[in-house]
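Only one chain is shown below, in structure tokens, and it's the form predicted alone.
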Amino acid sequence: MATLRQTIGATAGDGAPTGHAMRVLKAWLPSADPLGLVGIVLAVVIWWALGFVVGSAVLPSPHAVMARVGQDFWVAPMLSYYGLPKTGLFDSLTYSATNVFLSVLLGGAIGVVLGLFTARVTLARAILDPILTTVGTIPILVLAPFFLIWFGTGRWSALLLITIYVVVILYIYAQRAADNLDPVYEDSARTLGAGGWDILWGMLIPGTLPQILGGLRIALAGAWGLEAIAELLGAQRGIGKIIEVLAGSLDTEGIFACLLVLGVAAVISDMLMGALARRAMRWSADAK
């Protein structure tokens, strides 16, 4: 890796593009991770050595998965049989994709003036702590059925599921990364004349900022998966419908391929993520 960055830096005044791409890929080596890679290649080779063992039936090959995803990604004629006109992959997971953002975005604002306000107000606190630490303790998959029977099998009982789960999260989040706030900052703006409003955008929200956006983090890899479970729980669209078709049909070749593009969305949103709290955290030592 030493010597690829030297080589790197040996070049990189050769031409203005090359110049440029190699300030890029610079900037990209340090963050990538080599075992990670090594990690991702061993767990393909384990899948591949195990299907011989149990058998393409049970466990087909990555080769025929992938096959299966180029295949089925834009339009799987083959759901057309079960209901599912003119739909394949790509347009299944565009569907589950804004059903994670959407309620990560709205429960996480929720979470996160709820966690702030409550920090705070001890009235609040006194009255929201003992509703959202229930909540919190109650398996979230217990009340999808009956957030199908409320709202129905369209896209409101898997956005109201997951924006709770969300909710509680970052309450927590939110709630104890302002407990955890040195009071001196606090006391030390009050000193100085600061008021509510200087308080809140100039110490409690960056102050609280690493703890909530890792909370957020953490609740929109939870989404992903509460999103598929709720679609195979009575949607009718979405990566966890297009499961339960072919889990009907015992068609492992095509949930395996579901699967790999439900994993592969849920990987790059998080490191989109992750990219998003380095850049708001770029001030702070701990993101560098």
Given for the second form:
Amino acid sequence: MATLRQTIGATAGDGAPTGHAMRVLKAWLPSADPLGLVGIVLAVVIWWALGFVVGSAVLPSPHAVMARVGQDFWVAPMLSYYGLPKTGLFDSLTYSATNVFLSVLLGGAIGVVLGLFTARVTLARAILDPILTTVGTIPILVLAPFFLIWFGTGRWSALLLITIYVVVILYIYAQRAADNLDPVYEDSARTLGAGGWDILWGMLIPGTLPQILGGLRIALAGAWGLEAIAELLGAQRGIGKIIEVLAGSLDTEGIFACLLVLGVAAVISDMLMGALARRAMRWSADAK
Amino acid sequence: MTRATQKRISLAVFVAMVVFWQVLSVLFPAEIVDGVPMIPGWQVLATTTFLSMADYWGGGFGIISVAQGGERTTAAAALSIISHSWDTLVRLYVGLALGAICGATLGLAITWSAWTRRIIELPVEVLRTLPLLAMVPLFQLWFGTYFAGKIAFIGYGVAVLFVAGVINAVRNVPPIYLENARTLGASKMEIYKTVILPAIFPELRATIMLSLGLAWATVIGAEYLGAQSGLGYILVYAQSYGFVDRMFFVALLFVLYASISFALFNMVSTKMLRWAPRASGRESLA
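Compare with the form predicted alone: the form predicted together with its partner chain:
The next block holds the full complex; its first chain is the one shown before.
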């Protein structure tokens, strides 16, 4: 924590943080740079100015999008005209978020187990590597139509689809992390009489945890986009479904509102994951 | 385990996957439309499905299209596959080149001073969190459904990735390189040309790899909504009629082309990076 605060102090260029609230805020925004916030403000101003030039039907102004988010967040009556249940963005977001988290949990568990297992057992690796790397190269849009036909347009098809990509990412990360473990750890543990389980729980899992958590973070960030596109192609509910409906009526303001909500949700979940990773890695010497 | 054994096992796994598909197709013979199985076996794909690609041939070279009353011939099917693949590949590489050039130029410009880098870094990060594929409808509204709309979409996705990648790579150039160059009297322009550009390439390799994958995803996304040609167009068309066999055929083509493009890039970049002391060799597609 001390080193974390020092790096923040160094980048932000200010004195010692004061008070608990400040510390919490700084822990949550580890890379917050005041100039970055200036950049965000500038970007919003450019967006706003550009909207003036091209017209609000093409690029709605930032405040109109914000107002739309506020208006549609809990209840969006106009969505019921499109045959959607009379729900707001929040309900759709919780639907999408549930899918995202379930598939990251499920895919993460499978991917980590497979990755660690294949890192130790060469034969399993030789068999699984070609399968998973082939699956990883199939773009989601190629795979999605098959899942829609085989598993229908309900929750399952999106969930399974994302799970597959999460499995591939975590498989690669966990395997690489186990490969990169210094052999001296295992040698020392064996010398001190550690058995198979001790090696697994005492060395392999804690030793690879930092990279695995990093991989989970990347998978989580990707999963939001995959969920959105899976819903856009065929789903009954979710933010992606709303984008699809609004795109049909050329409602750019509504699409922007959905993208904004999705983006904010992705940023928040990424921050949570980052905080969790830092908490889990407090003991480690090279924790950043 | 030696490399040769590993290669043999990989080959066996691929053969097993092919056989497994065939077994599945026998176990689940359900059909969506008459003659279109849910899980098309290889005998279907090689005959009926291949010939059905002729449906997407628009005519020309003395071979009439099926829509104009022509026969489903092997020649028409082959021509159709080639022309649609060509359309998709042109979109992919034009979009990729456009995005890479714009993104890399912008990234280098941003790193020119520490101020611009600090100001622009966070907005770029925010842009990266927006779900790219969900933005297809917007790009259609802005740039239309023709060639411009597609390459704009692919270019945007690649450019955002490149800006972030270049900024990161420039920051990771060891300061001693820059200090040495400056001590010897190099101007900023000279440093960029002779030190930074060659030094960032090894790290940029991962970015290029990622953007290649992204370009494959986005080109289908762009073709998914409102294209009149390309492999993505065939995929959508086949899906709306429930032709799983045609979808599978196109999916195989996609995997084939994507694998070839990855392998080619790997080969070329490994050759280009032979000078680098410890190039990021472990960087495969993550």
